[in-house]
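Just one chain is shown here, as structure tokens, and it is the form predicted alone.
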Amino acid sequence: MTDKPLRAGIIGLGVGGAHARGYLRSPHTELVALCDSDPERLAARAAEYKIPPEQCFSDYRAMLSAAQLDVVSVCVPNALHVEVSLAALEAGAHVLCEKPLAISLEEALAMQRAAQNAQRRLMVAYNHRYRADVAWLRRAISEGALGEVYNVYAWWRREAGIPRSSWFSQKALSGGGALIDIGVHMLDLALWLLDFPRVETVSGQVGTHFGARGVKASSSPLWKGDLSAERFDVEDSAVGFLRCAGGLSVHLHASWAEHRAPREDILHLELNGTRATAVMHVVNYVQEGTLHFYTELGGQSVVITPDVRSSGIYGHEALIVESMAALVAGQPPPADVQHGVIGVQVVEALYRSSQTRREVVLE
């Protein structure tokens, strides 16, 4: 353990902005360097976070060479995760990589080996673990309130949420569409809540129904550009079915776009257990009033609405604060590289199942 703050840098300042807020809040880090290929965005973030011009870079290699960093956030397009993470590990930094860890299992395993060889931590930014309702679900499961969980439904479904950003819609840069973008979050939650049961087989189906026609683009101010002007060769919807050890089944559904209530954006987790069912239903990212618990009492069906309230920090900020505390204490990180490898392995198998129209057995 050290009392000296870890010197942190961020490569990619889109979602990297959320990472910056985490490093600024953590008592264990000092945000000292930024890198982005967009000079306007770089200048704006530097002013916001009070980073001097000499610590701002357009080339990540230059930043890694000059800034003497202890930890680096990698927030670049998915296809660049492996290249940038390997360079940061080689430079002697711990790495927090945005999800997905990589766009192939081969790349993910190479990153894991590189971290082991460098004796550095490689962590994955699974920020949705850091919601108060998710924390309640995990606690209820660990205390046995659900009994044996035998079935999980995990959704992230949007009415009109196709990213208006060139790299998200191009498979060469993203590795895929809705499945690898938002589906991987729900997959992680389903498996993490149950302490990663072994996935034995997967079946998947992906499709493109809206994006290639230039419709149902996200209206979020986070996105810029005209969807119809961009190449679109990824899926905008995906479904999957996982058979896991012990008879557990997981139903996965991720869609950037579908006909449903206007502007509706839903995260949904349902865990069926032998003693109870727990449901988390989040509409448009609300933080409270999302939980229901169904069980029996005195021979009658009972519905419980847990009064779980959001307090303090959550999302990327909470992830980074906890990860940095674990790092300086020499403890395992909360979202370890192995969690990222499992996610990539399952996603890759789901894509393969869709392509071959066959169930895929995982090794």
Ligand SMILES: NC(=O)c1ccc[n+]([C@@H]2O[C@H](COP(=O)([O-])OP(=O)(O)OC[C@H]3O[C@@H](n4cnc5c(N)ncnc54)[C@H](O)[C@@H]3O)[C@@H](O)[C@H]2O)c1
The other form holds:
Amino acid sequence: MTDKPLRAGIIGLGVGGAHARGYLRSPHTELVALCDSDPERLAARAAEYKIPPEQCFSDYRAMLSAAQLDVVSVCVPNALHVEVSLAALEAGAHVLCEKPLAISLEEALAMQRAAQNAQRRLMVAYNHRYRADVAWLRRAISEGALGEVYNVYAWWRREAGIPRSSWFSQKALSGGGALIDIGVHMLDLALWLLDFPRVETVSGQVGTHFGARGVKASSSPLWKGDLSAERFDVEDSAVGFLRCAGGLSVHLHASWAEHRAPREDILHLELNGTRATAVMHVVNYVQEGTLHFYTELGGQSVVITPDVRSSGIYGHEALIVESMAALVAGQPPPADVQHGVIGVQVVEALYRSSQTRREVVLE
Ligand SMILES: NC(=O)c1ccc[n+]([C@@H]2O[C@H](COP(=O)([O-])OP(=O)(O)OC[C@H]3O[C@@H](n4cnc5c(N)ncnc54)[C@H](O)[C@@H]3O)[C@@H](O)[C@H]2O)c1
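What I would like now is the form predicted in complex with the ligand, since the data block earlier showed the form predicted alone; can you produce it?
Now the full complex is given, and it begins with the chain already shown.
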């Protein structure tokens, strides 16, 4: 435990902006340095978060050697997570890496080993754990309200949500499409809610139905460019089936694009248990009114609608506030490297299953 605030720096300033807001909100950190290879973005974020020019870097290695950082957020394209995280660990910092931890299991394991050797924490930004409805689900499950959970559906599906950014749709930079981008969040939620049951086998199918034709691009202002069909070599849809220890099955579905209600973007979790079923259905990122709970009372089927309210702090801000509190208290962070490794392992197995048209047995 130390009283001095941790010195935080961020590499990559797209979603890195959400990390900045987390460090500014945490009582345990001060945001002291920013890095982005895009000078315009760097200048805009520096002005937004009042970081002086001498603490702004276009080269992350220069930032790591100059800024004496205790914690570094790695928010660069997926394929760069490994090299940037290893450099930050080597510079002596704890690392909060964006999801997916890496684009291959081999890389993820190398990152885990590097963190162990450096005796630093390597955390993964699974921000969707920090929703009030998800927290309620986790609590209800741990209290036994669902009984034994035997079946989970975990979906993230968009009508038109293909990122208009060159790197997301190029496998060499992203490692894949909808599955590794948004499917990995739902996979993490499904497994984390149940305290990580062992995944025994994975099978799945991925496909490209829209992006390679240049249609169903996201209209989000997050991206400035256009969807480039020529540079699209990833899947825009993925389904998977996981057999887990104890007879649990997990059905995963991630799609950046499909024909459904206009502009609909849904996160859906359904957990079937021997006492009850819980359903979380989030349309277009609403924070409240998303939960239903189905059970029996007095021999009748009943539906309960939990009145779960958001505290107003969620997502990356809540993730950083909680993770930094754990760091200074010397406690394991909520989303430690092992959770990132499992996510990458299952994603990699699902891609392999799709390619080989066979079920993959995990070791
Ligand atoms: N947890 C979430 O909900 C969430 C949301 C969005 C993105 N992400 C993840 O965050 C990461 C970044 O995604 P994004 O949407 O912010 O992408 P982005 O393209 O908007 O931003 C990435 C930034 O990194 C910069 N960059 C690239 N290479 C660099 C380098 N070598 N040195 C310094 N800066 C470099 C780019 O200039 C760019 O500004 C990805 O891993 C993505 O999967 C997570």
